[in-house]
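Coming up is one lone chain in structure tokens, specifically the form predicted alone.
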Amino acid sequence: MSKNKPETILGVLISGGGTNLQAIIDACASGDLPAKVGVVIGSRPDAYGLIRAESHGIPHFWVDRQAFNSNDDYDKEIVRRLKENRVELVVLAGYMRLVGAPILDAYPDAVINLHPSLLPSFPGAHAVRDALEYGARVTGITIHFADAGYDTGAIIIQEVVPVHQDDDERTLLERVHKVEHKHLPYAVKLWATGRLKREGRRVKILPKHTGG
């Protein structure tokens, strides 16, 4: 999927206040990920990863959906960007849009969704409020790859997190994001140190390389 080298140039897909970005802008900060955030696009004006962004140097835009006749055109657009930036992988941390043709077939095998759930389980955009009203004991987090339909694709990596008896949609997405922001880095580090092999629905991690 990528070749062991040093660094791998990122493309952040944001929707809100970007903090598995910050995670991922610390974790290439502290030399854990060999890689570099190249470029933040936000689905929203207003999404605080885009400050972020602006706050580390890293170059970053708003992609107005509204300035396009297609969503097909959108996402050529947000492609054209990422291109521009060089990017390899792209991370779609928060971002609430279902990305398209275009961005698949620009980047096979090479853009990573992260979702607050078990997934099959509580797809789509409120999985945390859906499993506190489903009475679901257990949540998690699925790292996975993105495919044509909504939190569908070949899972990655995922983890349990505890529904408590007393939780509500603040505390449980509070601990939610802790375990995000542990494993989406890791997930990115896979990527980058060619650990990934996709077979069909299955992801493989290979075993770290070792001796020259």
Given for the second form:
Protein chains: 2
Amino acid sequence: MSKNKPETILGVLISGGGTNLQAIIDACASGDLPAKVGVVIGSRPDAYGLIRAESHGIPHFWVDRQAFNSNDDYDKEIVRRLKENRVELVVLAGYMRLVGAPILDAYPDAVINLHPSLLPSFPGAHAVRDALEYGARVTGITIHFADAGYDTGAIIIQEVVPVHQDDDERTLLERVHKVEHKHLPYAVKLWATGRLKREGRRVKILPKHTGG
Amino acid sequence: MSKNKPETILGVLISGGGTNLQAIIDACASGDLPAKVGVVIGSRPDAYGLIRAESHGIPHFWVDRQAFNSNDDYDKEIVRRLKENRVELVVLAGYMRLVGAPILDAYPDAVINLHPSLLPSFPGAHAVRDALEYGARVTGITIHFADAGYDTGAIIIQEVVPVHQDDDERTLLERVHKVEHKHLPYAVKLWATGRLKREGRRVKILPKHTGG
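Could the form predicted together with a further copy of the same chain be shown next, to go alongside the form predicted alone?
Every component of the complex follows; first up is the chain already shown.
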């Protein structure tokens, strides 16, 4: 499900600002992450992540759902763009659409999603606000393999973020983002260096240098 | 909802081994916790916690659900035993029954439950096993005010417990129990010293020495 060579080619799917895309770009540039972003695809024309891609000379596209008859057709077009750019690992970095069978089938165990809560707590589009309103003392982030459900796939990494008593959505979101930016490139690195082994719902992180 | 005097009288409800009851008894004995256990009530005749109570000279009862026509009647009998022993705070320490309106109405914001997960993840009777099977990287404990639902009340304390790659249910349970034994007496102390203030679902922990 993963591989071991100098540069894994990533396709990053976004819907918004793309700060996690930026974290990945930076980690690639610094040499920490043996990968490069081959293409960025946005589900919205105004996703700022597209501008980030442009400024780094990375191929980038807005794919307009309105131009397709079905979600499947939309996803097939995304797969076409990914394959065209020789993408090996798909990273959902603030991508607000469910990825369907065309993408999952083309990239088995090779679509990674990032979610701003400790799943299965607080799935959905408002995870940080929901955690605050629930009165949770801790929340966090989950990086997981995407599957056909919303925020249900096998977990690669979870990291805790404390909720402070005086937090509002903005302060908590900021703390969550910092943790995302640190761990998403790490999760991509684990995949790119062949260190992830999924067994059903449990994902094993293999030790370094297993010669895999 | 809470109070400030030397010794808060606790009623502890159990269904099993009572290791958390023991942690409370020990914290009271050491002087860490300004409280004493006034009565222990078991929902099962073989709950080992009843023996622990006996060995510490604490009044203890098994209340047999079969002897009552309804859950309400059963809970009313429990309230009678609690009041008889002048209990001010009810602690559910491994109590495997839902507490109903008679108990909640008699003890508003004064029934504390302990659950072995980071709620709302993994509610129910098999929280530790469920976390393992889900492939969670972290789980933990939640101490919360009981309400009419299962594991849904306002959260007082949550603490994280890591899940190790080689954990089975026994090793993870052991790690979870250690955290329970540390935090449950602390949560009781916060209540007993008047430091908990519930506002809807969010519970504020007040600083020490507010003169409350």
